[in-house]
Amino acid sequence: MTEPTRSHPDEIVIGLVSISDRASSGVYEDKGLPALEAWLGQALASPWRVEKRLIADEPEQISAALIELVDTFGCDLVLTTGGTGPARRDVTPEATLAVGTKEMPGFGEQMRQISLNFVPTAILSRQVAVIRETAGHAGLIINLPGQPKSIQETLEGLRDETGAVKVPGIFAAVPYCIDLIGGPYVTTHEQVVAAFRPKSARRVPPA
């Protein structure tokens, strides 16, 4: 594929995928996509746009959606929510690993570390992250929890009573990862989540 048309040189294209049998069939309203979009609106300082999907817990559908978002729509980042537990219908990690060219285990490790501060059942979570590479493009794909509160906690991290970051959220590492795979230069609102880059990788984004 060719690089996506961006409205700004640093616009990031983000795929959002909510995976739920019941929500995708209309049994109840999906809460994952609105929660993700609202959080991105608070966190991102640089331009962004999204492609959204609501699909069932079917491995072929999940893998196909991830491939389409990265390969066809040119998403630099894809965030999924749902389907990462131990139940038989929870197949998001397997479908994600099937389309990745590099596994990024640190994201899943950090999400479980954060969630264990709240619930002991965080050890049952199986979130993974991968990079999907094609000849002309690469995208980072991250599985997130299913609950909006848990999504926010894992993205932002934990703060102490003074508001200082005690355990970094996973999104702190996302902008630099996007840099390394050839994507746009993403900036964040530091009061929500402070993006970390080595000094040698920092720059002032184009106006």
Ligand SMILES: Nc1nc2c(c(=O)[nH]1)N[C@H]1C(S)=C(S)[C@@H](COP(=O)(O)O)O[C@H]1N2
Second form
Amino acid sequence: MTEPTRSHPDEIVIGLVSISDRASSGVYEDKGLPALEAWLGQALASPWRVEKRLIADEPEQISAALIELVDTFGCDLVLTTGGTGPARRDVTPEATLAVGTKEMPGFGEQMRQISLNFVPTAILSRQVAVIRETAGHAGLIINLPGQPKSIQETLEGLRDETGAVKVPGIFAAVPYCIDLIGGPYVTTHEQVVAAFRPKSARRVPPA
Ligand SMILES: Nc1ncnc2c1ncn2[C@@H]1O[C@H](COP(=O)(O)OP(=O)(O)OP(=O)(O)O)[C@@H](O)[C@H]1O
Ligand SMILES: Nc1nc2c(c(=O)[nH]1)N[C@H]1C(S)=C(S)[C@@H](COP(=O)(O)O)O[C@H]1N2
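Could the form predicted in complex with the ligand be given as well, to go with the form predicted on its own?
The next block holds the full complex; its first chain is the one shown before.
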């Protein structure tokens, strides 16, 4: 894959993957993809488009979806939800590590820290993040837990009663990571999540 065709130079292409045996077989309605899309709609200030998949907890299907999204669709970022726990069929971290060329352990570490503010079972999520690099492109892949409310919790973090950020969500670090792997310049709405970039990496706003 070379870089994807973007409708705007700053457009980010995002893959969304909901991994659930029951949602993918119609036992319950999938709430993962709508929650991911709704959160991105509130958070992103720069242009974006998504490519979505709903699949079962099958390692081959998960790895194949991740490869297709990064290599064929040119996704700069892929967010997965589900399958990160200790149950026998929870295999999302293994399937993600299998397609990564670099592991990014900080994302999983920070998400477990954030989630501990919401549930004591946060440590049961084995979520990981990786970068998948091909000859002409790279994509950041991040696992989120399956509980739909955990999507906002981990991406956005936690605020106190005055609205001040108590624990930063992991999305604060995503735009700069996308810069570093050669992707588009992503901006966010600060009232949802303030993206952090070192001063030298900030785009100077037009006068
Ligand atoms: N895609 C989804 N849509 C709606 N709710 C979900 C989804 N995925 C998970 N949940 C909810 O979060 C809980 C924990 O998610 P988890 O990924 O551990 O599911 P699970 O028990 O492995 O089952 P399944 O893979 O069939 O969703 C589920 O029991 C369900 O209530
Ligand atoms: N923010 C947040 N993190 C969370 C949760 C949650 O509700 N909110 N649920 C935990 C639970 S109960 C489990 S078992 C693990 C793994 O969930 P998964 O298998 O659905 O990915 O995520 C944990 N992390």
